[in-house]
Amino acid sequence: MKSSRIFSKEALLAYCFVLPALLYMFVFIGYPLIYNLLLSFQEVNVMTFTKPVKEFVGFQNYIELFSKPGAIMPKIIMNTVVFTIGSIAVQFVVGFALALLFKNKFTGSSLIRGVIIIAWLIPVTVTGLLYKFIFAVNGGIINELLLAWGVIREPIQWLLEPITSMIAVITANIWIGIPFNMILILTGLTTVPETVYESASIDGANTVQKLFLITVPMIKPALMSVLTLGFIYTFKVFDLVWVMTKGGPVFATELLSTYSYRMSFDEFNFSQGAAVANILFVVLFIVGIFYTRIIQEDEVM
């Protein structure tokens, strides 16, 4: 009975519709992942790239990454974590506040919301160039304003100092991510019935109580989606940082994504570049599994 259902006309038709998606995922997602994993276990560089058979070295590439002088790899991982958490924290708080604001209809709300979304629609490379000029030493908007207000006496070298360069790239990424957070949270807020707030008002609940006891619990799936997607998108950011600082100065803004690119296409050590990319993939894969389990638990409840 089961075998007849599997090979029924309806099942075969369903397989035909699914097959193109499966082929697409295998060719453009599955094959690159498998090839990248195999590449990280081989010795592939500019000298051995054209050899038909590459030397298998096991976990040697991963060991060399973490044993380099100066503890570069732990520093890069820490940079990635700081960049991700710093960006998401501000993006989420400001995006949530804007979503609460635009939930209430007022004159010009649609126009203002549309203007805010432009920051998310602009290509990331353009945003990187824009903020590179904003944080420029001479003629940069930030320095010009601080000098005009008397806050500083001489221009700050934002992109040339370790701490300030990280602040600059985080600021640029926050500007991009706020509209994304606002849109998703605002969508979740529209699903909360107004009758719930009316009942809470009758019971004497104030604004803060409504926010933390009604709004946040009822839009928890939307908030989890925002945080998870924000983590994934931010953790793998490449183009913004590469345009602004290229990971400098002295690895101060080097992230896993930029380091993987540097190892592969600047130093032509393709195996170690693949190893860094695999580390990035493992972290995001774990976050994805964590998010899936939380969503499944919410659906069961």
Second form
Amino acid sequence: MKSSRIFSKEALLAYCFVLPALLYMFVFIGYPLIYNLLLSFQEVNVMTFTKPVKEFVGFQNYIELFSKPGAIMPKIIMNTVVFTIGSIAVQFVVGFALALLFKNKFTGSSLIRGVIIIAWLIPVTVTGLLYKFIFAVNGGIINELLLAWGVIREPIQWLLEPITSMIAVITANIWIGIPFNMILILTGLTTVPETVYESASIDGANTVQKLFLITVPMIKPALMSVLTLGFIYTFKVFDLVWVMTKGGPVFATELLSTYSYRMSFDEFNFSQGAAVANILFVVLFIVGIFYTRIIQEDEVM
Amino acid sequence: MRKVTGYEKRKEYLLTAGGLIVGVIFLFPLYWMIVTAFKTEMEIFQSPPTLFPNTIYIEAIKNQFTSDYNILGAFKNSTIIAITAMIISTCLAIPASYGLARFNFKGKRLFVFLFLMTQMLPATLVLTPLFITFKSIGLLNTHWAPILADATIGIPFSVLILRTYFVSIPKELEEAAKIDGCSQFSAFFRIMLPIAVPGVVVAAVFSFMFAWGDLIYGLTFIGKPDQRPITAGIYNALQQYSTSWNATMAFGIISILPVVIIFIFMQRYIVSGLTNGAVKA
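Show the form predicted in complex with the partner chain, please, the one above being the form predicted on its own.
What follows is the entire complex, opening with the chain shown before.
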């Protein structure tokens, strides 16, 4: 009996500490989330916005997204997948390579490693602008380099053609993601004791063998959490694409996040915008649960 | 022995060269932004491009302060929004993270899980409901709308970062204070909080930077140009003068200044925040 009373007093104290933040998050995230769900089951657009009672339409908005004439939803899901996989694959491999490089101590290693992080920190709006200039048709450095090296004869209209615009936004996103991948993998690498490598060397293992037979298996939890976190952060990217292409040309770089925004705040079709956002949410939620599993295995919560 | 040191030396030279090449390539876009801001319009479109401005042209930077667009005003808006959001999220996250680190109670795991999940939500998900709510209570077109929304990014991050900090502080310290007559609250304020200062700094810095870098809330909730943060201003400027690259790059440089300054002075904190916030959670 005594222990349960102590527990309840402790619980009461704990709630005092935790509740304010929790309440805040409920008001500004929890409630909007529910609101958004309701919105997606109603008919709220520019015509019905001021009506006091909104019509309940069930899954109509979701069905319409896929079945209305000229529905671009499948294309947008495909774009989001291409953008996410393309970004993650490159930034993971490059980030891993840089982590292996900067694990070594050499003149300037910690300085260079540190400065690289700034790419991850600067506001994405500015990064988007910068890459818009880098991929500009005239005066853009990418075109200038490719012309100078003789790779192309005519300047490429990077942001005005479907495939090249996707390449451009993915490139910019990779640049932002590399430091993030590098730092997290580097942290994982430091947990592998040096003696493991030494004994492997004595047994005659070469560098490649050591990488795939020792390093990768030993830091697998860190690698998995980098990949899932990378997925989550990339799948919901908005600012970068909105600044660089606004989803264009003709929806070539339109992602779930930008499409949702366009529906709600350009076309004022709030219900369909909400439906798109909820589809985005379901995917992130599933991957998010997967992520919490990984870090729970890694460390007791 | 001499053979080994020779090999070690060669290896270090190679690594240094590799590190330098990586650094130069990776940071080139930022270098390009800076030199472009100091080039004339004509030099920017010159082919082949110049690696360094032929003549240092400072008009593009100067024009930022004299043009119709009030960049200092936008800078001020961003500062107000980011600092207020930072204060809200830090003040709420400190007690919450302490509660989650120190006590065992029903729902603790669920709460940690909830904070973890909110960190992953896309802004588009809550954007419309917040827009409608802010509109109905008259907060639209005020700084409060982006402030309140931006704090929701900082809070979960700060809670998770600070929780690992409080977990790592030995419980005995606090017990000793309580035996000496401190209450739970004063033990928290007088013993735990001062030890956790580095963690608080990390949390505050990140909350500030999340809010400073936000585009979507500032753009959506504030329609009046003179109330908008600098990120929304730069976005609009780009729509209008899309090919005046020296001007846009100059604008970009000015808007990232606070982040760069914070980075220079707090690099160690930032790296620790990045790793603790993401992996340990």
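Residue numbers count along the first chain shown, from 1. On a predicted model such as this, the values are computed, not experimentally measured, just so you know. Rigid core (definition): largest C-alpha set, two forms, superposition within 1.5 Å.
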**Prompt:** Does the distance between the two CA positions of F281 reach 2 Å or more between these two forms, the core being superposed?
**Reply:** no
**Prompt:** Core-aligned, is the CA shift for G58 between these two forms 2 angstroms or more?
**Reply:** no
**Message:** Once you overlay the rigid core, does the Cα of M78 travel 2 Å or further between these two forms?
**Reply:** no
**Asked** What is the C-alpha shift for Y291 between these two forms, rigid core superposed, to one decimal in Å?
**Response** 2.9
